[in-house]
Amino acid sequence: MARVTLDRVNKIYGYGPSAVHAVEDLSLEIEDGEFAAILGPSGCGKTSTLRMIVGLEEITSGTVAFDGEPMNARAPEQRNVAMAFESYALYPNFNVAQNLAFPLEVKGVDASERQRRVERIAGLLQIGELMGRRPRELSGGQQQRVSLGRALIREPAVFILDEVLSHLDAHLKFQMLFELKRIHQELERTMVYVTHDQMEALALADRVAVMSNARLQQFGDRDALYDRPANRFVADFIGEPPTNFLDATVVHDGGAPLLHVLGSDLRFAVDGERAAAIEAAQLDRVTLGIRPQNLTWNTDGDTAVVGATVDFNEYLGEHTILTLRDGGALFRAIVPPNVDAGEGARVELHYRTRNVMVFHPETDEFLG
């Protein structure tokens, strides 16, 4: 296993005016044995980051180190890193057992040790009954397991997963998420998972590095990303359905400030921490953020209330998403599936003040 450290890493493609800064001043430390995810939209720099860790891309500046030892000058084969790709890249003329054993054969591992490790990985991935089959005889999920096994069998210090679930259907993807988590818990290897899918990242990783426009936005666990996003981008990218963002003025009504949503009668209260942050920043206008999950139909304690009119009712079986309007303000809430709230109905929704997020209107930074 290894601790992976990136210190002010930059990657620039090309020269002069046409140069592209793909990764900008990235500093990141992934702990020994940690499952970390690098998450972001296409073009954010996550794949370039991965390729620099592996050694497939030259680092423009900065340092990549394993356990404090710089890796910049080392070739990929000298880094003890294994990688599984979005494409399975299996050898079509080899059966499963031969595909698994091939990396060991190249390294000169003797036949008995190869057989032992092939059997162990096959058991771990639950593909023992497939050993005599060729790739064309396997389903997509089975091919993905063989691809993972071929990387794992090398017993690397760092295991890299690049969009490995993107070709799988929803049901199979859910199964593979469980399997990847189980494999990590059993092997206790350092794993870095690159994806654009926030559900995958949150389900798998101990911590998630969120990237946008070549820069790291935040590196934290699920609770930090969900409840204390560093900025509006993170708050918008993490969570489904997306966070509601509403422009609001700060109203002082003899006590804690209220946030009056522009173009509406909506007023949201905030907790003491947010109120103090607003006062410290001396703002009279902010961007309010609240997740649809935090606007609830029923109350079970100390909650505040806002009223709005239903614009659209989207029934999804296990829950319903209401699109609501008050004046010029439009937002969404998740309510139980049996709620009777048709178009035009006036409803009241409950929220906890600690779930109201506040962002600087110009820098988009989280306040509080």
Second form
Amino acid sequence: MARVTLDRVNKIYGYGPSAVHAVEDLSLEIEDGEFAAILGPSGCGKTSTLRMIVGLEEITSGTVAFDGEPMNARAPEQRNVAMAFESYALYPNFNVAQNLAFPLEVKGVDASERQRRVERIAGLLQIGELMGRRPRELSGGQQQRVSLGRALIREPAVFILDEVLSHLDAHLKFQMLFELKRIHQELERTMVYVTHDQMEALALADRVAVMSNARLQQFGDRDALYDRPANRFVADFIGEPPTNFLDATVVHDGGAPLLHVLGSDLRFAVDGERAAAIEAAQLDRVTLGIRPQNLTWNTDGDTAVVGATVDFNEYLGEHTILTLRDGGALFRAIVPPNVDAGEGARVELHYRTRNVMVFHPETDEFLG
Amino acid sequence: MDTNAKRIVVWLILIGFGIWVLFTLFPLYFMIITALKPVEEINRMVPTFWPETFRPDNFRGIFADPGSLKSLIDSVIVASANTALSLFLGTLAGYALARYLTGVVGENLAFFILSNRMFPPVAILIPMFFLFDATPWGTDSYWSLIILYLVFNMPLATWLMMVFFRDTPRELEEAAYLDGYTPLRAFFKVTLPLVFPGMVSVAMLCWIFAWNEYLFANLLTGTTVKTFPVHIPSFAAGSQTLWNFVMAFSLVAMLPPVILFIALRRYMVRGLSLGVVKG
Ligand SMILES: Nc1ncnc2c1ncn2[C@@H]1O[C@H](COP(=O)(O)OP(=O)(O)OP(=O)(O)O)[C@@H](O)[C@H]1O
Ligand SMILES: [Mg+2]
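Could you drop in the structure for the form predicted in complex with its partner chain? We only have the form predicted alone so far.
Below is the whole assembly, all chains and molecules, this chain first.
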């Protein structure tokens, strides 16, 4: 078991003009026994980060420590970590059972115990019938589960899982998420889970580290990411459909500031906290963000209202997504499936003023 | 194309292949019948294409000279020892180039090593003679040929093994490190089995080169050590060339590589396609 600390870690591949700065000044503290996820678009440095944690990649600068003890100089085999690779890395000469048993064999676990653990993990991951097959005789999703099983079969200080569910169908993915969560609760070991699927990250992890362009954007739990995103990128990346962003000018209509969306008649009110933040920043232009979930059809009274024209109505069974327009401004809202809002209809939507997020128009930082 | 035209094309291709097969197999056929003829029949102005008198005894006759068997044994010793050494050095060097020298330096070094194989061997004939003459064991020894052939075989072995190692995913070794293997153990237990078919092909190529080499063997050795290509001219004693003995002996000398090739062809095919098809 271990608390994993990254302190201003950098990774630069290559030299000179062709150098790639893959991880930039990354500081992260993952608690002992925590389930942490690293979330970010392709190429943002997730795998590079993992490889530095386990010791497969040299750390250009900074420190990786387990329980406060620096690991930079330790070889991978001395770090007591288990990793599932994005590329599976199954041994082609071994069958599934041998692949699963390999880490135990190296550690000198005796044959009957090996057998027991292999069967248990195969049961959990639903690969019991595949035991005698070679990796090349398996589908992508099957290989992926064997690779995950090989990582989960030991009980190391830290589990590192790199996109381990990306090739599974939605149904199987859901079951595997559940199993992973259960294994984590059972073993109470630190897990670092990398994905570019926010649903997986939010479903599994206690806290999610959102990365973009080699930098950590925010490390926080679900509520923090939803309600207090560090910047526009996080607000955009977390949540489905993505947050609506609208450029707005700040107008002072007697007392509280209003956000007047450019090129339209839309006006959003903000609550006191946000108003104060805008005042403090002395801005007359801001980027306004509001999640489609927070623009509602019905109201319980404590809300403000905006009106717009329906541009497009997507009926999705459990709900309907409305694409709305007012002047040049486009935004989306999630409404109940049965609402009567045909294309071209004029509708009113409700929102809570505290759900209006305000970002700095140039730095994209979250103001409040 | 209509079916008629197709059929004509197929026939033309078959005829082409037929001619090609004739060209390659006819010399072999002529070797075999010559090996079975008596000398008088060979020396006739109009050659016979089927022996009038069969003389299978020729195959016993060649071994009347004790030098014949010894030359084959010498060839086996030189070829096998050189192959073992080439493979050992080439595998280690190829691995180092594939995994640790991946930059510009590695590329150039690998190309330099391969380029050793590209210049005409005659260019180094005389220097090599003086070099080996200066060694304690002299030119006429097993060691001189075993080491000399490394000049040709090691670059080939290094280059091919490097290509094979590049095609084996590094992550397999990395997974083994994380499970507690040291780099050395991961190399032997995880990576080497994957390139084994490739190693067999490389061994085969090295062995055949060393088995057939004549130029250097003829110049450097000939008394203490005498490989079979150097031994063949001894059947041309005096004014008379015993072509039947030459052919019989050549046929015997062809057997070891042919047998090896047939025995190992399963690995050869897989090994030679290693670099082409990944997976
Ligand atoms: N060995 C390497 N040499 C040079 N550049 C590399 C190397 N490995 C990764 N990179 C670069 O570093 C950056 C980060 O790569 P990384 O593999 O960490 O991304 P990732 O977040 O895991 O992406 P994905 O979601 O696609 O797996 C990329 O721009 C990539 O091209
Ligand atoms: Mg990755």
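Predicted model only: the values in this text are computed from it and were never measured. Numbering follows the first chain given and starts at 1. In this text, rigid core is short for the largest set of C-alphas that superpose within 1.5 Å between two forms.
After superposition on the rigid core, the Cα atom of Gly149 is displaced by 2 Å or more between these two forms. Once both forms are fitted on their rigid core, the CA atom of Ala214 lies less than 2 Å apart between these two forms. A two-part rigid motion is described between these two forms, in which the smaller part turns by 21 degrees against the larger. Structural comparison between these two forms after rigid-core fitting shows the C-alpha of Ile121 displaced 4.6 Å.
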